[in-house]
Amino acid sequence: MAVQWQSELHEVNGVTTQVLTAGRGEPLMFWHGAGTGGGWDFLAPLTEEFKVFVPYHPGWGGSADDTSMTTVQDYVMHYLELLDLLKIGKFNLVGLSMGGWFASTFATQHSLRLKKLVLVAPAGLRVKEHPTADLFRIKPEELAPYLAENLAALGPPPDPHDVDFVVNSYREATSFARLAWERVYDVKLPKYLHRISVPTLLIWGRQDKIVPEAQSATWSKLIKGSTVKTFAPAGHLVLNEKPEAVKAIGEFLTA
């Protein structure tokens, strides 16, 4: 199901930020991961119940670069500014991978702004026994099997000779490197996850090769009262592979 996304540009503390919107209802914000190539049509079922906002992080998509943004806290502050501009009070928040890192950090500080929280294969924790993959060691041509079990769910493979695709991929990788070159986790985050005080759902693909599903036990222990749902066969981009995962999010948010 294709979604008719509306694109808006907002000046957020001097940074031009592209925001896609679709649907009607309570506000739901989706914070994407480190790559944006596949689009967001897997969110279509959620647009039937919510007004879905998909902002591109600075340095990704149609949002401008801001080389001063080098920490997760920078992105938390950016989104506080954006929420004020959009006049969004309480909202539902879904974060995928790197966006899950942003969302979990946001929730430790601003749970009063949230109705419910969904973290999909979130980055941000160091779990020694089940480490997050080092994306900077994976060659671009070898990335797809890390992202999905069913490669068809990712759509047609990109043309390696598409200059725009190559340039955009390099740009987004550079933005990610500013944030996570040294480590893709926050050593202090476990100390504060108990502050998340809203209903929280954790979603994972059981065959996730980027953020192993075994990390879910640590997350669920640290976020009191959280629920874990896993889907198989599915990899890191479980929402692309498993429509039932998106359905589970909708059911959780509307319950």
Given for the second form:
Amino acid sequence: MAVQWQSELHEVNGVTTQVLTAGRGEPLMFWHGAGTGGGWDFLAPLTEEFKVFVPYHPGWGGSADDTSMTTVQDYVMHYLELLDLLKIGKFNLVGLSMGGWFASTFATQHSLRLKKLVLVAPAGLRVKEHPTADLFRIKPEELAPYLAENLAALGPPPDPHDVDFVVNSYREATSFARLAWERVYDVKLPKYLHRISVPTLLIWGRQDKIVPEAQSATWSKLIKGSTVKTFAPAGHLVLNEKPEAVKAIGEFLTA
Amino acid sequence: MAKWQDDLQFYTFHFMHYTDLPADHKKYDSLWVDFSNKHFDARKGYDFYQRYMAEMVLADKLGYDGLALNEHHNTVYSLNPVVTLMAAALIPQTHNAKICVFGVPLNLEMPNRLAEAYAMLDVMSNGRLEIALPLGTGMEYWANSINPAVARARFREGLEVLLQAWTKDGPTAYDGEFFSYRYLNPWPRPMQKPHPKIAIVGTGSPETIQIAAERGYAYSSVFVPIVAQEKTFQKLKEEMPKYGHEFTPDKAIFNAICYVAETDEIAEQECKDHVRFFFEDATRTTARYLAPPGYISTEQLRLRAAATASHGSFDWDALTQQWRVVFGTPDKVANTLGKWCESANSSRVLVHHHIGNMPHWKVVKNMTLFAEEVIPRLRGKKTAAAAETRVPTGAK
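Moving from the form predicted on its own, what structure would you give for the form predicted together with the partner chain?
All chains and molecules follow, beginning with the one already shown.
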């Protein structure tokens, strides 16, 4: 279903930030992962119940670069400012992959600002037995099978000879490298996840080849009272592949 | 402006490739970064080291002004991942030539450690050291634990530390984004004061030219097409005076692949396959390894995406017309080099005498003919090239 996204630009502490919005209702913020290809129309069902905000992180999509943003905490601070600008008080937060890392870190510090939290295949934890894949080791032409079980759900593949696509992918990889070239987790996160005090849902594709579904046990142990829902067959981009996963988010947030 | 003829110097540049590749090596799209080190045979490595050092010792005896070395990691391209060790090994075996370490990628070392290593080499060699500071190829960032997205900022800071260590009496302190020193006070200090001659190495990106211009350093262009290289030197000449530095011909250092023989035909026949090996095999890698995330700006990436890559491709006609590749009789090689020096107003030529997988006898022949037949033709300033193309001082 095509969503009529409205696009706005905000100056957030000097960084031009593009925010897409659609729908009506309580505010729901979706924080994307390390890639922005394919768009966000899989969120369509949520726009029926919520006003959905999809901000592009600095360094991604239509938001400007900020080379000084090198830690997850920089993104947490960025979003505190954006929330103030948008005059959003309490809100629902959904974070996917790298966005889940941001969202979980945000929640350890600002649970009072949240209604509920959803983490979809979140990055950010080191689970030695089930390590997160190193995205920098995966060749772009070999990436798609890492992302999904049903490749058709990702839409038509990008043209590798499209210079604009190549340049933007490089730019987003650069933003990701600033944050995660050395490691795609925060060794201290387990120490603080118990600070999350809002109802939390963890969503995973059971065949996730980027952040293995087996990590969900560690997350659910560390976030008290959280629940896990898994979907199969589905990979890392479970929300693209499984409409029922999006539906589960809606049900959790409205319950 | 000073002219290139007044101070012409020839350095021989040896990359010290490991050329004993498995028969099926063409199936690997990169011989850098991820080409398995299971293919390394230490016995063969020993033989290569012995041979390559002997070639550099010969170059010293033949009177070359400098013996140039560089460093790369995880690759058959270079047996010198710790190039300062090779420099140290050559010092007691050589007497006159400058030891040119061109060089250790600054980002891969703690800058005080590099200040120490280079100072040791300079003192041990009685002031024969010359250095160049490369950012390091993209491939080095896949092989080492350094974030390519901060490479350029880190490089600038490392350079500050290195210079502070050499130019200010210690102990000093340094408080930076990447490095902090409580007692920056490295022993020994260089023999040459305030420090050995420094060049910045690069492909001609605006960022590296800028650093050389600001500091008044030489710019050593890596092997790129002639047109691109001339643009680089032109930019350097324009920028340098803005920072109060004078451009002199020793600040434009260029690379040339040269092979000298009795006739042009013999030269082509003897060198062509080795030049092919250099471009098709020794430098073969992928666009992804050449440009890890953040290593270049998106503007530079856009330019690269539109241009043809030199790594791993071989077009003999294009190479000999658009790149500094020259083979033939001493007259032909001298004339061509003279024209290149003239057009770039460069007095420093880095000559690749050992090319690709060239056998020892050809290296000896090439190096010897070049030293005895080509260099005198250029030094004598009576070559056809110099006579034809020399522009009166002040005409430019």
